Amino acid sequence: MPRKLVLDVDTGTDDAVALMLAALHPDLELLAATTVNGNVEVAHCTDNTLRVLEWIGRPDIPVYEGLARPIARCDFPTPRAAKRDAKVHMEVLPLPEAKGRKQRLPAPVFLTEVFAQNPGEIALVAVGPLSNVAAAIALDPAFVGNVAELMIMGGAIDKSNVTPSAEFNIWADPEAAAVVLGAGWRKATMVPLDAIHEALISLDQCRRLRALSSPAGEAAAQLIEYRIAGYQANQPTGVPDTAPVHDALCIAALVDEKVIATRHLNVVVETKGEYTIGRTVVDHERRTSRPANCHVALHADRDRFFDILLANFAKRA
């Protein structure tokens, strides 16, 4: 039986690849996508999500729009206004305009309702800022217990990408991240930059995706090539002609746990430091007595990850 999930996204080039993998993998049943302000403003995230799902023949998957700003920092600039990066993400993905429309229910309300109706049966994969998830926790005290598993793309141990200390998704709404990581889930997994940068995708692999001659293969190749150009120009990975595809790695790990190697550790989020806001403090050397609360991916299998993309992007919905 396919594993049920809801995907919370800020689409985004890498989110688009994750959406396609979640919607096309035979072992997954993508019930819905929820959107949050992040890589681009939330209205663009919603539009991009609708475009992706229609492009691959899955317009049946509903899309719910969520928070347009962080949960606490009303004076916090919108992430893209603070650090716009048009070299990796784009406001409008190069896919046809969607005919479908977002659902009326706000994303946090939908999250509480769908998980309450199916307690312990659905995984939640959050690959953008954690604003929607924190809002759902505030709306329904039972929400955390209703989620079968939470998987987060975010955080870092030794790497960063938006400040010297922080990864973008956590930095964009650090208070939300602190709430989410401290909530006490049945199982929580965090896939940080450290593991993601071990699973880079290359230009040669993009050519193989395009050769599939499928909508998903073509879109993935085009979007990842765009990411590679941006990374090589602005933040080289250390491996020529490659880029990380952050969010898709979470989906791959959901269906094949061997894609990542994890340790069960304590993770907290810095919300007060002048230079360290948004840092995920991972107690990987067990310096504290704080109990483990998250399975943290420390490594990733690059070949295994790409094989999953290649096998599933050959499919048509």
Contents of the next structure:
Amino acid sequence: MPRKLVLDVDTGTDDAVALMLAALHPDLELLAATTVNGNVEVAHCTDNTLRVLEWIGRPDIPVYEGLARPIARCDFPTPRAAKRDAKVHMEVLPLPEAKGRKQRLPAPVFLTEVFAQNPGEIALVAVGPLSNVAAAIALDPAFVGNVAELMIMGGAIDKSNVTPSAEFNIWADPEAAAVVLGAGWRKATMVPLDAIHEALISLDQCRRLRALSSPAGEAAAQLIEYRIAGYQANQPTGVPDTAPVHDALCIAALVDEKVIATRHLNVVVETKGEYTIGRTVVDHERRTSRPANCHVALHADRDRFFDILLANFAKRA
Ligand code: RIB
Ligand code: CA
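Condition change, the form predicted alone to the form predicted in complex with alpha-D-ribofuranose:
The next block holds the full complex; its first chain is the one shown before.
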């Protein structure tokens, strides 16, 4: 039986690749996508998500819009101004306008309801700022216990991408991330930048995706090529003609746990430091007695990841 999941996104070029993989993989049943302020304003995240799902022939997957601002820092800079990486994401993805519309229910309400109706049966994969997940926790004390497993793209140990200390998804709503990581899930996995940068996608691999001549293959090639150009210009990866495709790695790891290598560790989020807001403090040397709360991906298998993309993007819905 396919594994059921809900995907929380801030679409976003890499979120788009994650959505396509989650919607097309035969071992997964994507019940819904929820959107959150992040790479672009939430209304654009919703519109982009609808475009992606229609482009690959999955307009049946409902999209719920969530928080337009972080849970505590309503005066935080707008995502684009803060992230300064318009060369990696686009306000509007280059796909045909969507015919479908978002659902009426706000994303955090939908999250509490769908997990309450299926306790312990659905995975939640969150690949944007954690505002919706924190709001769902605040709405329903039973929410955390109803989630079979949480997988997040976020955080970093030795790397960073928005300040010298922090990764974007955690930095963009640090109070939400602190609540989520401290919530006591049945199982939580964090895929940080360190693992993701071991699974970079190259221009040559984009050519192989395009050669599939499928909607997903063509869109993935175009979006990842755009990312590669942006990364090489602004934040080179150290490997020529490559870029990380963060969010898609989480989906690949959900279907094949060998895609990442994890350790069960304690992770907390810095919310006060003058220079360190949004830092994930990973106790990988076990310097504290704080209990392990998260399976942290320390490594990733680049070939395994790409093989999953290639095998599943050949398909049509
Ligand atoms: O830091 C990378 C993460 O931030 C990715 O999820 C990207 O889509 C943005 O949300
Ligand atoms: Ca994202």
